[in-house]
Every structure is written in structure tokens, then in C-alpha cells.
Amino acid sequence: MSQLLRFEGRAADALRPIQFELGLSKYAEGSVFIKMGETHVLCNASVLDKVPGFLRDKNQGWVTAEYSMLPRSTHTRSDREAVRGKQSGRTQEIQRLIGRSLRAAFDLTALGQRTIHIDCDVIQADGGTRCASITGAWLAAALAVAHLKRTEQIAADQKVLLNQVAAISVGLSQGQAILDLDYVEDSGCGADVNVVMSGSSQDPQSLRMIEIQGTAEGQVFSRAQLNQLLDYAELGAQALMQAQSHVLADQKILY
């Protein structure tokens, strides 16, 4: 099989380059600017106490999340979903996703009867939106976390995050797997496949699905090629976590 050649030569099992910056915005409780190649991500983790009504007297805490596309976030500007009056089905899906990913991870009864709503702010989108804003949304309620162990209103020792958890898309390109498809790559594959996954960056033996969301876009694929992506997928996924700790052990912050 010949070698498929990606932008700027990057191999087939490779990320983009990936950055986190925290602290962006001044007065959220939790803070991430995730990059993802040429995908920018702004995460915003603000606590909130108070719970839905269905959680009234529940003894447990939630966490949810919004989503939105910056009108220039892509090659044409697109009109803010407040302005059409709702949003569309697929920033819906996206954000209910974005919290199912994140509510698999904690112990809501050990967070308390306090909600932490995490906003994803998509300033730059080339490809796997999602997945940067579930991976930038873990390490955004991840200081959100320990804020409140920093300010006394969760025991220090208390185990409120029980795991990691990031996403990351793979694909099949000229029927080769690829992982963390850029636009080009995710609008002209063959197989188009977003993988989330829970567990440590500690030990690769932890990685467990959360939720797999996968399309054959113009080339059906067989069970072989999809567990080539999955093999991709938590390559990727294992070497994001390590990212997230990475950040958080050089800020000397645990959650």
C-alpha cells in the first residue's frame, strides 16, 4: 500500500500540533484555550449553585455544557444562532454530547447540589470541533474542580473527577486509516469516525468508550477498518490525557 501523504507530511497515526493555554478568560472558575492544529477552542467552566429542577433535593450536582460557532470561526461568516432566532440541530447534538462526555467522568453526588455549566466557543474551526471542545472542556472542569477544593467548598481529599476524558476524530482516507482529520481531510474522507473515551493518562489499560459516532461518507468500511480506527483513536485519546496532565502537573493544580 503507497504512503498516504498528509499536510506538511504528517504521519497517518500522527495529531496536529496541540496547545493548551489557561487562565484566558479572567473570571470564569475554569479556563481553557484549546488548539488543535488550526481548530481554536475557547472552554469556559463557570460553577454555578444551583441544580436543574429535576435534581431538586437529589443530593447531586450536574454538569452541562453550550456550544457555538463564532460567526467567522470559518471561511464564510455564518449569523449567530441568537440572531436566526434558535439553534440548529447539530449545535444541539454537539453540546448534549459535550455533557454526556463530561457526566461520565465525575461522581455528581461528591460535587454537591452546585452545577458546572462549561461554554465551548469554536473561534476557529478546521475540522474535529467537537472533539477539541470535549477535550478543552475536561481540563476547563478540571480547574473548576479544584477551585472549589481551593476555596474550601469540597474536601480537599475529596474525589469529585474519577477520570480523564478527551475525543478525538479518525477517518479513512484513500482507504487508509487516519487520525484527527482537519477540514480538507474531514469533508473528502471516505469513513469520518468521532471517538470519545474515558480513563488515565497513567495507565493505557483504562481507556474505556464513552460514545462512538461514526459515518461512512462515501466508502463503506469493514469491521478490520474499524478497529484500525479505534487502535488510532485511542492512540490519540492516550496521548491528549497525557497533554491535559502534562498542563495541570506544571500548574501544580490537582482536581
Contents of the next structure:
6 protein chains.
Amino acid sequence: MSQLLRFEGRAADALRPIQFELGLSKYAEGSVFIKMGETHVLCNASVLDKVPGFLRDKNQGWVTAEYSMLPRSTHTRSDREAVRGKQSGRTQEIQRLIGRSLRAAFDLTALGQRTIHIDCDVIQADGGTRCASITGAWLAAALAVAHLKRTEQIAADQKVLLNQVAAISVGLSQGQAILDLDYVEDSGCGADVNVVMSGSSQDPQSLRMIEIQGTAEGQVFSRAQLNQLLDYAELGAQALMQAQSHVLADQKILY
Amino acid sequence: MSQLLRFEGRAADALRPIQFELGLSKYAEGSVFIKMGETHVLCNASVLDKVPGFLRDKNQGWVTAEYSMLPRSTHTRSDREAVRGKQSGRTQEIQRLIGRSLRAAFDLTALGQRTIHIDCDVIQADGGTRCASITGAWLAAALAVAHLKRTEQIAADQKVLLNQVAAISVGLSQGQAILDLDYVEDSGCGADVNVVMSGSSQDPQSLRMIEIQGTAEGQVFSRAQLNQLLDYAELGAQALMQAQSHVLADQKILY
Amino acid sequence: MSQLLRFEGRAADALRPIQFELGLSKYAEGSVFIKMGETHVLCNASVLDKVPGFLRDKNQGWVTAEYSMLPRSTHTRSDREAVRGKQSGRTQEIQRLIGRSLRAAFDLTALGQRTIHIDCDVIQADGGTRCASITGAWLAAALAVAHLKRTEQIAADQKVLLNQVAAISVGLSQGQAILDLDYVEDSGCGADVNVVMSGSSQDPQSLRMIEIQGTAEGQVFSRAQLNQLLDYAELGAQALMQAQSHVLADQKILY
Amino acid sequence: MSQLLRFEGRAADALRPIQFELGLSKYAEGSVFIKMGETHVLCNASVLDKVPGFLRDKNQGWVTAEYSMLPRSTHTRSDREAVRGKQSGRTQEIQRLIGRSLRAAFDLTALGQRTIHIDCDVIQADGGTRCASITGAWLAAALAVAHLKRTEQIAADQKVLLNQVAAISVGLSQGQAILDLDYVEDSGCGADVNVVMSGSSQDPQSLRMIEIQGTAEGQVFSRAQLNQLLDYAELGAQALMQAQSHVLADQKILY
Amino acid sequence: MSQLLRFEGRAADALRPIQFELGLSKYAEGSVFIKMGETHVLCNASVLDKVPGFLRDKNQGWVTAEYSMLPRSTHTRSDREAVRGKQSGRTQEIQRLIGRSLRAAFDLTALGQRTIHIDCDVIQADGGTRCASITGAWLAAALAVAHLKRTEQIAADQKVLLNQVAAISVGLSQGQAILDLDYVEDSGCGADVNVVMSGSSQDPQSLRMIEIQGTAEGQVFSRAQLNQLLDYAELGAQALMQAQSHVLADQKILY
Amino acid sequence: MSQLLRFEGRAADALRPIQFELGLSKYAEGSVFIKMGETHVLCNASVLDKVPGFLRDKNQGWVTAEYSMLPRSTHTRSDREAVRGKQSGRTQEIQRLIGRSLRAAFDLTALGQRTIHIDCDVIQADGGTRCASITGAWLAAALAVAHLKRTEQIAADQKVLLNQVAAISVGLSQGQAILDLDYVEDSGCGADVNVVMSGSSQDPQSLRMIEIQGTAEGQVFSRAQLNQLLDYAELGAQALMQAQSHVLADQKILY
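Now show the form predicted in complex with another copy of the chain, given that the preceding structure was the form predicted alone.
Below: every chain and molecule of the assembly, starting with the one above.
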């Protein structure tokens, strides 16, 4: 489908190999180590028996996230944010995105007065860390909800997660659309769009957009190009949701 | 075109009244006070004879922005960020967006080794402050470039600004697309998309996307809905570029 | 009266043109945009239904202020305090002064358990910003008190503001006293005294001092010189109080 | 002279017992432990072979100060500023005042490209700590200058300190002027004026004002009252300068 | 040897199972994931071509470390230090200890003008994280030195690492000495001693102490008890050094 | 006993002259100015009628400490931590040590729901400031407890302090053990061990260890050397406890 040369002959519309490892952190109520190619993110979901101040006595729960990159997750070492004394603008932007994206899948009232706090720590970064974080975080959240049901804190038949959430990056490289950019492709591409989608792996028609963040620094893009990118993003999101569903099926979890 | 009731009978695809006031800050090389309805943002462009460290000896310039809301620009008073000791994640996200958007219009090499630093201070907020900031900031930047030409720091025939930049919000309110949301519409809407476009007021075919930031918290949206929203955004962006051009024409400035 | 050459032939004991613009911020309970020559400060008074912790259950209110300069209010751009992560010593010193000065005019018990929080944001700075802030802040506070009476939160005949407050700078330039220094005069002068006075525009005998802050860096001053400076300051304060009274009369407000 | 009852029968125009202890810190180039009654401040002057950035290559020196109160210098323990993570507005205001006051006495060019950095640490506080800091800091600075001359870094006959500096508080208590307020008097007084004066102990006519900071929170004051307060302040400043001179004479130092 | 009941019947003088996983972070010059029982720490060594300011032009290198715990490495979630805006005192204490301990093994001159910066990130915590960090960090540093030799930045026969470094905790539980405490034992024990030792796995006589940090909060300990604890610590350190040596031998690395 | 040349011919196992000055801060419930040679630390104990949050409703008290060095307590001036905006890692490490050490001597239940907060401010530093702080802090705490008994807040016969606490440094200088290192010895020594001991001046057999912190940066030490160092530390601790007891006896205080 493509003349463009990608690493290991990957097709323009192909995802990198995806893998979910469960239980890396034995204490977390949901622990998912997601690997998309060489991008590896540990997504730990914690169940906290409290809600933020602005939700006090509102009879609902909350879902939020934090994001961080280990200093040497990247080619060259970056400063540790705890040492610099604050999170960068990029970090805050990403963790706000993860939180918003997950909340779009939750019935917060059904969750009850508790918080699911998801920590996304990037162990190794090769592009697409925010998307991998979202896709992994949804699975970690699903495991945490399953934990709440297994421990009978929430009734087994209560619908808490309304749908799946997966995120993927698409971009224009030398004018051509490509799916799931690695670090080299991301650095070189003209336009970069991150798409967060909701839906169900069992129904391709169910795909909807939660977030779309498209950026062109220097190379602008047309409506037609955007549409091709979104076609690819839908392909990717469907595949990711299927992978999520396989993991849950293996664990005999109905979300 | 719309059954939806908007303030003062505004049509679904209508912008609020737009107004540009120049020179509110007499020291700034470009000073634009943009009013979109009751949203008022002071955009001051400063020319600095230096570039950030990462551009040293790279023989090019830089364009960046900062954003802030006066504590009482909103219905109820917000804390001052300088008192809290840091900019919020939202503030950083917005000012990074403004900077990226403007850089997409600049030939940074033609700018020379200087920085155009644009301060967007929201005096009154009624929805759409980030979009108004971008639209006003482009005009302030154009005035600053004109200043550089008038003072012969840049040759009069040097092309520095490659195109216009304008931004507008669109959203879904009760399932229907609307353009240029005010605060009440923004708070109530299900999906909210900010679109930054490049182009020229003289050529409607020239419109391209620089940034698209679409967010649904709770109410997801389909590809078809996104396309309708983008149709409206294009209408809005064109009108804003025409308004920008009128101001420059009045000032006898060719950008 | 003076051989000293001032901008546009201003007399040594003359104020710059003064102007009060109301309602620039439509949400604030009192919004005054004060212009003293080219020094322009937006003073927004917010009524908050709470008091600081140290006044809890003390059955009284509080008046406080914050001060900030827009980055490009000055000839060259200054860093934004929210970016640097803290307010400078100068900023804190000024906002403490504004708060203290206003409190000297208030019957805090009559105010009830609420706070009047005044934000003084300097849009353009040409010397004397702290004095303009105080003079404008008093008027904004008076408008906020009028709002409280109009909305019947405070009885119409309750005396809340006990007197007027105005502030003015005086200084020694080449050994000669001058009133209301602009930026160039302020930078060049040997001694600089800011005087905050209370009183009533209707009774010149009522003038008293709330604050006097005199500073000589390098050029010290005698008791005789101080007395001449204070004579000028009284002239200025009276004229400012008359201007405040005209605005209130126009609005049919009895303070 | 006074019907007002002061601690231990002190007269309205009397200073508290004043004492200067030298060398408490053996490393400082000038170390003065000043005691004014129960207010005790350690003033250590350090000579640094560098100047702040804004003075680089300006061929002059600098004098600056920092101020701090030990947490238990007061009746009840206050938080430590290093723990809170920043200096309070009050602290910054005071240390800026000390620095400005001392610079008024220095020929900064004669000082050469070095900084005299004075640390004023309040060991015990009973009112008037900023004034005691200034009076003690001047003496510490004089010792540091003497050290520079003794070690032949500055020529013995070079005039570096142009005059003496001393500071004293005066206030109105129940309408009556008093000199050198202790903590109880300071808390209860209606108006509080800190006066920093320059001059020479050998010539009472030489007294001039460097700084005057008068504050009335609630109780305003008239010109006549201010004049009486300044009369007292002059008495106090003269006595303090004589005490400074005695110390220097004992040390056989000509300033 | 012991009546005390430990998890899974562990003897009082037995280490938990130890495991070193290499290359978890493919970018780091040395990447060691150390597991001591359920305590898992990722130790990434980065080679930086710079030294801290205080070593400029001193013709030597530097070794330093940073330490962090993932928020959900523990039983209950802890706040993220980057969000709180600073590293805790405990974190700083530990990372200073790791750095000092490693430097005791290095010939910093032989290292040349570069820094080995080791990031110890605790993925899962079950007691003894600081000791595991040191033991893993030494191995990561050895791999980084091997990398420098393999890439011919340092001569293959240059001795850079002078000896091995390993650390282990010992403690008194109900008055009895135990080795390598897990979280439950650590929380319950009366005295807790962390011992960092240098030496060589090939020569038990070579063991020396680099650091000893013994703490009794409430239950003090005698010289005799300390000596028994140190006997155990020596046993543990020797076993850890043997494990380190096996890894290096597998990699055919001579340190 | 020693060939090593120490300042003023001090023996290897000799303490510097020790002196306790009481009441330097008249407001503190216990104020001890400890001088060990040229190391001078002011230890002020404050009694606070509150406990930290984690002890609320636990029916016990707390003992904690803060530590700071005056900027010019050292040979060259150091930055003030309040200006830098945070306490250094070293400072936090030391104040945590002081707090832990004192708590080992307290029956916190007998103390009741109050906090003894000890501020250790180093006025002059010549090595061993953390040890002097601990030894002085214990005495200040004992005075504060005596104050609580004298004011009948605690019954006179209630045992609150269970034993004495004293700390001392020992080190290896050119391979030889020395006691109570001054700054020059500390900088030059190979291994440095701080030992905090509990016990009673009346019973040499009662000495136990609370903390031992031994550090070798570059020069490691053997078990035999450690034992000799601890012999010296015991000598020193006993002498310090006797000195503490003399002060209490002079004050007729039974701890």
C-alpha cells in the first residue's frame, strides 16, 4: 500500500506489535505494562476511597491520571521533573488528556464515591507515549473496576465502564499518511494527529471520537488529508480495542 | 438556519461582533485589543533582540506567546497565578498552542535573530479566549513585523509572514453545530472543537488547518458531526481573516 | 512657579490629566480604569462572601489588594511573575501598601463578613503606578460598596467608607520639588516620596496622612524639603479626591 | 515630659538601653550584635569579591542585605521561611529597606568591584527590629570597610563611607508621641513611623532623611503630629550615631 | 539458626532471592532491573559528557544518582514528588547516599571528564529499596564503564572501578538479628541498620565499610548487638557481590 | 596518647571545651546556646499545644526539630535557604536526625498532646554542628519539660524524659582515630562517624546507640577501626552527658 520506507518494512497503515503485561506492580488494583513496539508504559490504576474537593457530597466518583517519563526512557537523559520542582507544560497537557479521555468511558455515578487514579510512567519512549498511555490506562482502569466487583464493593452487574477507549497517532510523512508513528517518524513528520476514540471491539460502527489533537508546525494540512488520517486512526483504534478485549477475555473479565 | 436559541438571536453559523482596537499599549511594537462579543483580549507583541538558547547561532528567529487571565476577567474571581506561584496546566497548554499556531505563519529565517514575544492578557472572558488570543496575536505580530520594516530592521520587500492565522471554536449544542461559542454555550455543550487555520482573506481555497483540538467530555462525536463542525469553522476563519485584512488595509500595511 | 522644564510645560505643582473609565470589566462589582497621563491601571473590586482565616468568627470584613504589571506595560518587556513562579519583593510591597491604605478608610465591621478584593493591573506604566492604583482602588471599592447597598446586602444608610483615600508621588528633581512624577522624572529624581492621604473632597482641613514612604537613594533630604514636598502632596491629594467625587456624583452614589 | 506610662518608667523621648557586641561571628569581616532593650539582632557583614550581574563592568561595588527572624525570636514560634519555601512580603520589604539605607552612606565607586553583603538575623524581637538592623548593619559595614583597609585592599585614606546611618521608630500612642517603641507599644499604637537618617555624630546639623516610612492602620495623623514624631526621631538618631562612634573610637577605627 | 518466624521460612541470616535483569531500558548505557524478593528497582546508568560546575577544569569525572519511587510502588498510593513540587527529605537523603557509596568505588580521574548519572526508580517496594538501589546501581555503573571501554572512549585496560559495592539492611526484630528485612519486618523492627560495603567477591577479607546508617527510634542497641548485625551484613554483602560477579561474568565483562 | 598534631595540642580522645549558656532567647520554653570549641549552636525548644496531623486523637505528643546555619556562620558566606526557596538535602537530613534522636529519649504519651519543637540555629560553625545540635537540643528539651512541670501542665513526678541523649563525631585522620573533629579535621579526614547515644551520666554501663552514621568517601574502614572509633565515641558521649547533668543540677532540675 505504500512506497514510503518504514522500519522493518511496516505498512503505512500498520500498527507496531502490541503487548499487554499484567501485574508488574502487585499492589495496584490494575497494573498494565503496555508495549507498542519500543514504547513501553507502565499504567497502574489505584482505587482511592475519596474524591477531589469539588465533588464532595456530589454522590459520584472521579477518574484522573498522572504521566511521567523516566529520565532515561529517552535516547538522551532528561531532567527529572521532581528535581526541577515542577511538571512541564507538556506533562500537564498529556495527563489532563489521559484523564479526560478515560472519563468519557465511565459512568462516574456508578463508580460511587471513589477515585480511580491512573499513573502512566513511561519506561521506554519511542514515539506515541501519550496514546499508549491512554490505551493502557483504559485496560488498567477496567482491571480496577473488575477488582471492585470481585471484592464486592460494586455489584457485579453494575455497568461502570460504558465503552472502550483507545488512542493512536497518525501523521503525514512526506505528504503521505502513516499510522502509529515511532520517534523517528514523529520527529520528521509535517503534521501529527492524536486521536482518542471510544467504541466497542465487537462493533466497528460504534467508533466515535473523544479527542482529536492535530498539530502542524510549519506544514499545514487540508480537509482531505485530515479525512485520510482519520480513516487510518479508525483502523488503528479498532485493532487496539480488539487487543484490549483479548486480554480481558483471557482474564475472564466482562467490562 | 437554526432552531436553537442563541443570545440576541444569533444564527448557528454566525460570529459574534468582532472589533480590533490598536495601540492600547503605546510601548508594544504591536498592540491589538481584540473583542469578540464580550470576550476581550489584549495582545501585545514585543520585539526582542535575542533568541532562546536552543536557537543560538542557528541564524533564525523565534515567535512565542504567554497567556493569562486577569483574576476578575471571569464571573467570579479566580486566583492570580503569580500568587499561587505557578501557571496552571490550562494556561501552559493555551500559550503553547498560541505560539505553535503563529510559528506556522512565519518564515523564521526571514525574521532574523530576534524574537516576537506575544502577551495575551484576557481582560474579560466570555468563552473562546484562546481563539481570540490567536486571532488577535496574529494581527499584533503583523504590526510588529511592519514596525521592523518601517524602522528598516527588515527590508520592506522581505516576506516574513507567509499567511494569515485565525482561530475559532465550534461545538455541538443539543446535537446541533454552532459557531463561536460564548461562555454559557461552551459550558453547556457536549463537544467543543477549537480550529486554528492558515490562509489568506483573498483566497477562500487557501484555508488549511494548523491545529485542531476537539474534546468531548461525556458526549462523543462522529466523523459526520466533525465534518459539519469543520464547515462552520472554515466560515468563521474566513470572516476573521477578512477582518484582520481590513485593519491592515486601514493602516496601509501589506503583511 | 517653576524654572524646571517638565513635559508639555507642566507646572511643578501640577497633576497630569486624570481620567476614570468605569465598567471596563463588566463582571467586577467595581471596575475603574484610572489614567494619570500615560499611566493606566485597571482596578477591579470583587466582593467575596468570605474572610481570611484569621478573621473567622470575628464578625467583620476585610479589604485586600493584589498588584501586577502586564509584561509589556513598560518600555521594554519584563518577565511575567506567574512564569518566574513568584511575585517580586516590589510587587508584594506595593500590594501590601494598597491594602493597608484602603483599610484605613473602611469600617470593617460595617462591611460585614465579606472581603473586598481589589486587583490593580497596570496596563501601561509611566511612573506613579502605586499611587494611581490606590486612587483608582478607592473608587472601585466605593462602587463595590454601592453595589452592596443597591443589592440590599448592606443597608443604604450604613456608613461603610469613612473617608476618601488618594495617593500621589512628590519628588526632588535637581533640588526642586515637583508633583506627580512621570517615569523619566522618577528615574532621574534624587528623592521620591509617596504619600497616601485620607480626607474628604469637601473639606480641605480634613486631610490626614495614612502612609508616607520617602526614599532617597544617594541624595538625602532635609526636614524643610520634606515639608515642601508634603505641601505639594496635599495639593495633589485634594485634586484627586475632587475627581473621585465627581465620578461618584455622576453615578449618583453617596459613599 | 510624659504622663504616658512606659515600661520601667522610660520617658516618651528616651531610647531603650543600647549595646553593641563585636565579633560574635568570628568569620564575618564585620560582626555586630546589637541590643536595643530586648530586641537583639546579629548583623554580619561579609565582603564578597563579586558584584551582581547588573553591575558587571560598571567599575563599582554594591551593598545589599538580607533579613530573617529566628523562629523563636518572638513570643510564639513562627514558621521558618526556608521551610515554607519563600520569604514573606514583610521580610523582603525590610531587607530591601536595609540595603537602600546603607547604600545612601556609601561611595560605591570607592568600594571597588566587591559586595558588602549584610545578614541581619533577629535573635530576639521586642519591636523595632528593622531599625535595629539598620543601625547595627551600618556598624558592621564600617567594620568590614576597616577590614578592607587593614588588609590593604582599599587605601587607608580612601573615603568609602560618607556618613553614618541610624534608624529609629517613633509612634503615636493614645495620641502622644513616643520614641523607640517596644513590641507592646508597637502593637497598640495608632501610627508608626520608621525613620532612617544619615549624618555624623559630631554635627547635629548634618542630620538628613534617607527613608521615612509612616503607616497608620485605622488612625491617621496630621502634619503637626508628623513633625513632632520627626523631632523625636532626630533625637534618637543622634544618640544612636554617638553610640556607633563610641564603638569605632574604642576600636580605633576612623570610618 | 533462628526461632523467629520469617516469610516462607527464611532463615535469620538469609537474603531474599536476588535477580538482575539487564537491558530493560535499551537507551541507557547500563540498565539493571534488580529484584530482591518483592523489592524491584530499575537502575539506569547514563554516561553524560559533562561534569558539574564545581569540577570544571579539574580533570576528573563524577558519579551521582537520583532516586524515586513510582507512586504505586507501595501498598497504598503516595503522592508524586513532581506534582508536590519537590523531593522529600527522605528521597534526597537516599540519593545522596547512593551517590557517595558509588563514588567510593570509582577512580574519578580514570573516568575522565564525564558523569555517570544513575537513576534508581523503584517499581515495587517491599523494604530495603535504598540497599537494592545501591547494589543494582553498582552493576549498572559497571555496565556503563564497560560500554565506555567497548566504544573505546576509555582504554580497555584502564582501571576505573576499584572494587565492588553492595548494600544490605540488618535489624533487630524482637531482640534478634535478621538480615535483609522486608517491609513488614522493617516496620516492626526496633533497630534498623543499612550497611554499604566495598570489596571483591573473590576475597572475603577485602570487605570494608563505606557507609553505616543505624537508627533506633525508641529501641536503642548495644555494642554487642551492633557487632552481631555487622556479622550478618558481611554475609549478605558477600553474597550480593558474588551475584554481581556472576552477571558480569555472563556478560564477559571484567570490571 | 597520640602523635597526631591537633589544634592547641588536644589529645586524640579529647573533647573541645564545652559550654552551655541558658536563656539567650527569653521567650523559648528552653533556650540553650551550646559551644563546643568554636562551634556555636542556639537550640531553642518551643512547647506547642498541638500535634502533627498524623497524631491527631492518638493521645500522645511529638518532638521534632529544624536546623539551619546562619549564612555567615562559615568561613565564606553561604546562600540563605529562605532565599533559595528550599532547604538543602543536607539540612533536611540533619533535622530529621535531630528529631529522631530526641524522640528516642521521650515517653511521648507522658508528654501529652503537645509538641516540643526544637530550632537549632548554627551561629558559628567549626565542625560537628549536627552533634552539637543534638547535645544542646536534649538540654533545651529538658528545660522545656521542666517548664511544663513548673507550670503544672505535667505532674512533677511524671517521667517524660527517659534518658539523656548526646552526640559526638569521631573520625580517622591519617589512619588514626580522633574524637570531636573540628572543621579542618573533618575536611581532611578519611572516614567520619557521627554517633548519637542514650544513657545516664550516672551509669557508664547505660550507654546505648540511637544512631550511627558512618561515611567514607574514598577511604573505607574496617570493623576493627569502627570499634576503636566507637570506643572514643563512648568516652565523648559520657563526658557530654556529665556536662548536661551539671547544668540541670545547677538549675535544680531533675529530668
